[in-house]
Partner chain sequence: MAVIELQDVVKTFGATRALDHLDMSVVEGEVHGFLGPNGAGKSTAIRVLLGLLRTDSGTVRLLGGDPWRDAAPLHRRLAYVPGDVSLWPNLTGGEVIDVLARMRGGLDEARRSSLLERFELDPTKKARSYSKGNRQKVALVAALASRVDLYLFDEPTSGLDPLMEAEFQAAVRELREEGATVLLSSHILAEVEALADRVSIIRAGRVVQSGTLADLRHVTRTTVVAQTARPAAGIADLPGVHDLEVVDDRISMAVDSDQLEHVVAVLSGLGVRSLVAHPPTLEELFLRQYGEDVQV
Amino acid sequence: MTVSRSRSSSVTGVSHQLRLVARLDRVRLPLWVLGLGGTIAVSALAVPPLYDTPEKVAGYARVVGTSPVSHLMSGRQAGIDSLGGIVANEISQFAQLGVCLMVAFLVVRHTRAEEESGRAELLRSTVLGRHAATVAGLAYGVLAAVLIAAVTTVSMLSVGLPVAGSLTYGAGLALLGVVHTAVTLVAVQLSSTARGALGLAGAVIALGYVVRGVGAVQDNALVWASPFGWAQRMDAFGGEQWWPALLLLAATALLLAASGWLMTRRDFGGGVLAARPGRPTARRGLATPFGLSARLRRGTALGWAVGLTLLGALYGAVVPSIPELVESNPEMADVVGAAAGGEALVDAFLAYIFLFMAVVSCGFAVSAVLRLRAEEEAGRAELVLGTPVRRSAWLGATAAFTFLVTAVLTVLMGAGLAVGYALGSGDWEHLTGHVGGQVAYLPGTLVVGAVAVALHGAVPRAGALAWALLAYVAVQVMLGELLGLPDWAEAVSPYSHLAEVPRESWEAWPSLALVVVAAALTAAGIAGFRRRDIASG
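Coordinates for the sequence given above, by itself, in the form predicted on its own:
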């Protein structure tokens, strides 16, 4: 009886914890669903009109279905010779990575981050079981994954795709999210910091994605070593099979058991992996606001650098196959507004890829700036500002480091694309031009980052609007032509004011104007920060 009471008490208060999570994320979760789910839905709706004849479907299957780069990025999608398979292949990369990253961020926020801040200890002083937060985090991650999967399934059904394939794809996507919810819970037990837990969870996501991609390229059993492969081998739209779902469920159960066992082997607030001892004396650079900002964000910056360089290389390798794909489906050229053929077509696709990667890099700029809010809420900002460090120097140093790294990321993306393109086409004469083409979009990225600075400085609680702007710009970039947005709506995106390099010649004045706007927004943010209270809006 004693053991029974102990087990019961370990999850006491789960319902209260879930209500608290729902209250805290009453805005964040809908934004995730609208942003990620909405982008998936719009993409799913936009694909069928492009492949409205058997000839176009067959052309896609012949070019993309046999492309090693496509296999690396999206795996070997079943039914690639059908409209359902094409839709699934087109959204898989974004949907699968998106749902895994979403659950990682949400679960860490309400487990490890709460322990790190000390708030979880206050809750544990009430009638709250040891495993209540973990169970609540699991339920929250499952809910988020199911919502995204439901949006995806409904989107597929709304364009007339087969019911069985749509349900199978949605189920695989949801189970993939559930598996990585459990992965994140294990990472939470291992690491003593939220950043460390996110790093571990992100590393597992990246490893699983790469392993599935390599296995798909080699067409061997390596795909079965990754949850991404298990979800895809449910073969939506290609003779559906449900037994791989058992692998996803079994992995989830094992990971949850490991998470529960690890929790009993660590101190509350600590992690199983001991933190590395620091240096006996700090480096001289840490005595400056810029040095501190660089130290706090160097790991994140390195991760983005590696990821975006590889992304550029993958997209660069795809570009040489574009003419063949468009030859089988001339309407594909309409997506990027190009004539169906010739060098102009390649330039148009390069402009589209440059712009897309520039928008992706905005994620670093926004996240790096808005991390200041967490520093304020945790009380660390007050400790720094209690020294002779001025507010303007603290926020200005973070903005300067963010913009500097953003510029470096832009160059690395261009270099990665240039190398990938050269390897795919054998043309090594345009390396500098491709790097310059990517840099041409940097002013737009700086404006998005500066919006985050302005919001944090003046109205920190409205920081989510920076993410909303990023989501809007992403949708406008990817689907603006298909959606037919009015001119005023397109003008909201800073990228709409830049020349579409390389299909258009670079113009100095629009770029200079956006740099001035970014500087003005940054200055406004610093001025607002000097006038407001710390950790208040």
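Cool, the form predicted on its own is there; where's the form predicted together with the partner chain?
Just this one chain is shown here; partners and other molecules are left out.
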């Protein structure tokens, strides 16, 4: 008997794999395109009516085009003195981060997560090449990124923006997604868990984003250290240039080669790091609901702590340069109020950064709570609840740990920002003020986390709605007025009820009210959890 080797290669079966992905995600992918692409399109369509005269366009270029917040969040957009540049600048933050996160989620889901669950093992036992899953992941990531980019370009064209600029912008966005698809494909080789891979990819995305922002504020070569910078320097709407696309493609090729190389060097189901033996017995504190909850999340919590502290520090380091920027730009000072001058601008900047970082930290809160869902589906909640541990204690301990860490993260972000500021300015006086400013936004974050607790407790299948709420809040923060949401829709975001510290002064009542809401939601979640069936393994 001979085994036919003729058509068998390391990518055999890619088409089967892709068909499976298409079947599994026949709802998920359209939802991403609709949600992410739709929001981008709505925003793009909302911009032109706001800037319908040359004066308004010039005003935008003068104010926003020189604003450090805008530079930090969206980089320096080419052609900012034209409608195309304005549209690009307005949607960039959301569109770029959105595309990167989307490909990370989708690619991990179909590579490492499948492998971790053991489902991929079934597949690999069929006629499927070693690299088939990776190639399918690449194709899928590219497809998703191209779809979002296409929606973006079409919506730009539909409001009459220049063709060359619209195409270049879309191409930059798609390539950014492609690079991060490749980044994710490396991450899934390095980490043996889906969660770890997602964390790694997320960290690379965040780093690239922050580096581009800091480079843009300081207007230096740092922007060239980030894929976000490369995509932006294709200069859509401002004398398009295509050669930065080569950087994106070259990086993609290198990352893919690295991913393929790592793949051939590790075991199926394994990571690059080998497992070490651990303790033969448990520490005293581990055998409590809180201890176990904490242990299961400590790695994630540590990762977030490091990441958010650095994020705060990077943003803080930028702040001292703001007054100089204003002095060099008298018109800007006019807009923000001559009297207050630099200080008012700094406060507005800080208010935005605090809010932005608070929303980012919601990611920890929601993921830490919803991890319970995975625990339950894997049948591990059953193991714990088969002991005398009360349901209220199990959910309550997780909520308590999550809220505690969220508070610590908030303080760390504030402290990071304060230290970054102090290092940049040599002025160490604002330390407590900055920490306090960040803490002022904590009640909003707690409410988002508590919504996750309530959903998981009462309607576990709807747990993902907590992510939807977070996405909604993030959209509101990034796109702001552009969406033209009615007041009640604005009010869905808990942060909308808080004073914009330090631009506005802190108010006790709204903060207290949100803390009460968070407590009530948590209580509701626990009450629901005591009443429902526990899912099985």
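Only the largest set of C-alpha atoms that superpose within 1.5 Å between the two forms is called the rigid core. Positions refer to the first chain, counted from 1. Everything numeric here is computed off the predicted structure, so don't read it as measured data.
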(message) So that I can tell if G437 moves, could you say whether its C-alpha shifts by at least 2 Å between the two forms after the core superposition?
(response) yes
(request) Take the rigid core as the frame of reference and indicate whether the C-alpha of F290 shifts by 2 Å or more between the two forms. (result) yes
(message) Does W467 move appreciably between the two forms, meaning a CA displacement of 2 Å or more on the superposed rigid core?
(response) yes
